[in-house]
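Just the one chain here, the form predicted alone, laid out as structure tokens.
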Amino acid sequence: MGGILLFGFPALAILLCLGLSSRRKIDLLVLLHALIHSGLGTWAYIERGSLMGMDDLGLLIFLILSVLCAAIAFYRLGHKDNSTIKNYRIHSIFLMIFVMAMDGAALAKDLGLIWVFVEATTISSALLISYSNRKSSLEAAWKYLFICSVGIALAFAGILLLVIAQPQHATLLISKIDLSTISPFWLKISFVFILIGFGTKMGLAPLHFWLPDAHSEAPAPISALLSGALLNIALVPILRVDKLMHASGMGDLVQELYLLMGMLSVFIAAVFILRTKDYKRLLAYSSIENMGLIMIAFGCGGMAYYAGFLHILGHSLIKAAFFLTAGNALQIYKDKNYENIGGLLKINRGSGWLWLISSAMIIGLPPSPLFTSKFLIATTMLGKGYYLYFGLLMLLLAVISWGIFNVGLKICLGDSERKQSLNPWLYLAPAGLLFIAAVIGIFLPVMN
């Protein structure tokens, strides 16, 4: 029956949308399809296993995605719209396409089946990061479809090799691969294939190329999906083969790949950070950044494996919650250069407040979840001896904390005499993100 909602729903709701000429219809339509989502999420974390054998990983990229589609749906009630009825029906057609491919990419445990909706995602996204029709939206969404194709290909190549490495039985269903006869030397090329392939959808660096162009030209709403739940969708068929990888007494060499990475990112991120003028670009700078800290912490071990569950959680709340008071500011100014605006806090209290919390939150002062998660790491690199990627990480988050605050600072300081208010729904819908993101902070959630 769960199953039969989370897919028959949204296909029902495509086929309606069709026959809609009204801006709100459509917006209810996907109001209740996110409201459904939620109530299966909410379903499936009381009863453990019950919405199509759902595991502890696919759950909690499936409540993720679920919080995020309920406030990004919330927040498409007050979000203004220029382009036409045509295109608007597409748009909301398409976003629900997303969403079905990531609910399928997070619960298959099939390999080539979350292959299949990974590239589902990158198909039907590209479509929503285009929705403007500038030639910048459209370079954007051509560089995001072939810069993630080739990495889906790696990804492919690595499949292949991990079918491969059985010389009996071959098969992608992770929990029935015979690790006792596997070959040691075909699993780990896979792994390499495949860690570098969804690697480039996740934005790891240095195949990172596509995310500030496709974060700064889509929608709000479409920007806090690809950075608060498909970074993390790209993540999870990684996290399933490195069971394999550690399963097979390969775990040192999978720790040195998370850690060369995802420093690599953090320091992409930091260089980038002081550079660019356009605070969307920014905010997905950060979303580099922070998938960058999620492998440094799952390359650690220990402790720092947690922060990086809780990492993953607080920056999908807390930059989703970003990136949608962002367009808040880009309806305000209709203008993402930072030099070119400021006094946000006179002309928008509602946003101008958000904008500073959510800039607290995401570079980690309590009680954003990601101090925890950043202490954790710090202290797991300090025990295990990781003096010099200590050092190094410190500096570089140092760097980017101060890149993200004082352009914060610029935007919603200063003096203004305009006034301009939004729909309550602007302010309610990345408030309830951060209102979660602090309740998770404060009372910790115990992952097993």
Given for the second form:
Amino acid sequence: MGGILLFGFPALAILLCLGLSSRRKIDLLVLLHALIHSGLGTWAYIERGSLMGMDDLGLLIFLILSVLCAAIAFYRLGHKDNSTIKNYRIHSIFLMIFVMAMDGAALAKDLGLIWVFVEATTISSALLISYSNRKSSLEAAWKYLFICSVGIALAFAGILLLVIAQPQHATLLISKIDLSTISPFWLKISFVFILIGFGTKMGLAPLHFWLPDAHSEAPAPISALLSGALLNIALVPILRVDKLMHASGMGDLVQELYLLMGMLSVFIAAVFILRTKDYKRLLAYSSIENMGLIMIAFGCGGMAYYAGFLHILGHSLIKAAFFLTAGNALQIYKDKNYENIGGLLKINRGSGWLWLISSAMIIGLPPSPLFTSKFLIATTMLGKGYYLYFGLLMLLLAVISWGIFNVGLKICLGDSERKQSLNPWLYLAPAGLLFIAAVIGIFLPVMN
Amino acid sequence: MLEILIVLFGLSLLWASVTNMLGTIIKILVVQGLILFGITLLKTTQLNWLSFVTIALETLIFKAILIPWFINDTIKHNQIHREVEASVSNFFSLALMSLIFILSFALAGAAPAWSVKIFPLEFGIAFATILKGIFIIIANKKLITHLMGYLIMENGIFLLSLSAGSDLPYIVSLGVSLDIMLSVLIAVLFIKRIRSTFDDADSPETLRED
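The form predicted together with its partner chain, contrasted with the form predicted alone above:
Entire complex below, previous chain first.
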């Protein structure tokens, strides 16, 4: 029943959407889809495992997606859009397809099926990125489509190598893979391909080039979904194969690779956060940083493993709120260069405060859940004797925090005679996400 | 016969390493599509009839005819200069291709004997093709050459999926779905007329940071 609702309703909504000629009705249909999604998320949380045999990892990703979908659907009610009704209809249809594909990737247990769903997310979201049809957005969509296609092709090569790794009764259903007969040699090579392939889609360095363009060119609600949900979706297959590696006694190799890619991603983010003048690109680089931190957390193991999941949860909520707030700023200034703007607190007090709170929470100031996750990562690093990694990470995080807060202050402070009000949904949606993140930060969830 | 086709496929990679012309790479893609079609015919017994028909049509019509034609048409319409404009010389490219072959066969040879269920020659060539595709993407400047690199990489993956497909037939169909992605990429280039949208068809932007 849950599965029918989850995939059947959006399929029906897409058909209905084709006949609608009013933006309001399309928005309400998308909102209804999001509310059904949230209802299913709540049901899946209460009745663990009842929705398509969902496991804990699937549940976490699905819940995050539910919350983000609801916030974005509400935000769209107040978001101004100058496109034609035809384009808006296509955009809304692809938005629902995108969410369906992400649901599929989160819930599937078969690696082949996960791969197909991840491929579907790439195709559907490329159209969402190029929505404005500007030269820069078309370029960003091409770059995204091409680099992610290469990543997806490499991930597929990894999946083929996983089949080769099983001399008898090959399967891609993770729980059915026979670890007693699997070849560690091929499994190792398979994992490297899967990590690089899906890591590309996650925005991990060195194949992160698509992310700053795609996230900065997409409309605010799409940027929020890309950063808050899609990056997590790409992590799912990596974590599913990660279990096989640990069970086959190759956990050390996995952790080394995670640490290496994670540190490189944080380094790249730190360098470009200081260089960029575009505040949406700044947020995109911050996503690369946080994906890097998540990999470092899984690379450290122990308590940091728990911190990794907490970081996924916290980053998704806060970054989505931040991108929605950036959408407000773009609507007010019509300019993405932070050196040309200022006085947001004077012009629009609500968005100004949202920007400052988002900045504080994304760098990990309490009550952000990222405070706890970063603290746990740091203590695990020290506990395990990774002093060099620890020192370097702290330095890079300090640079990133300074960069984000410095831009925040430049945008929010300053004088302006201008006043501009926005639709209340444009404050309520990001504020709701930040509130949920703060509640999670204060009452930390217990995860298995 | 299968071995001969696989060796010919490998030779096409060496051919791709010594050419500077986009037209020659298109010819190489046609040849690779035809060889893959031949390999599929020889693997009839390992595939069910539905997979066989899909794959045969896909290799012959899609890989050997439609895609090369679309690329050729895009080059003509977008008035793209017919040279590859690689950032490395042919000698370097050939030397690297030889290294890729050595690495790929070493990998196939290094696998413990009990765990090898695919033909090492087939694995070595397929793996080398994937690496060659990545190299073409990295070493060239043009969008269209990037796309060709992707196509060569995809052919390698397809060859690998044919090797692994005897155990898990649906994996071959999944491999075919990679072409959906490819079709979207080509459609963007073809319909949006990238040249008319970007300043030129080169893609230094794809390597740009800020």
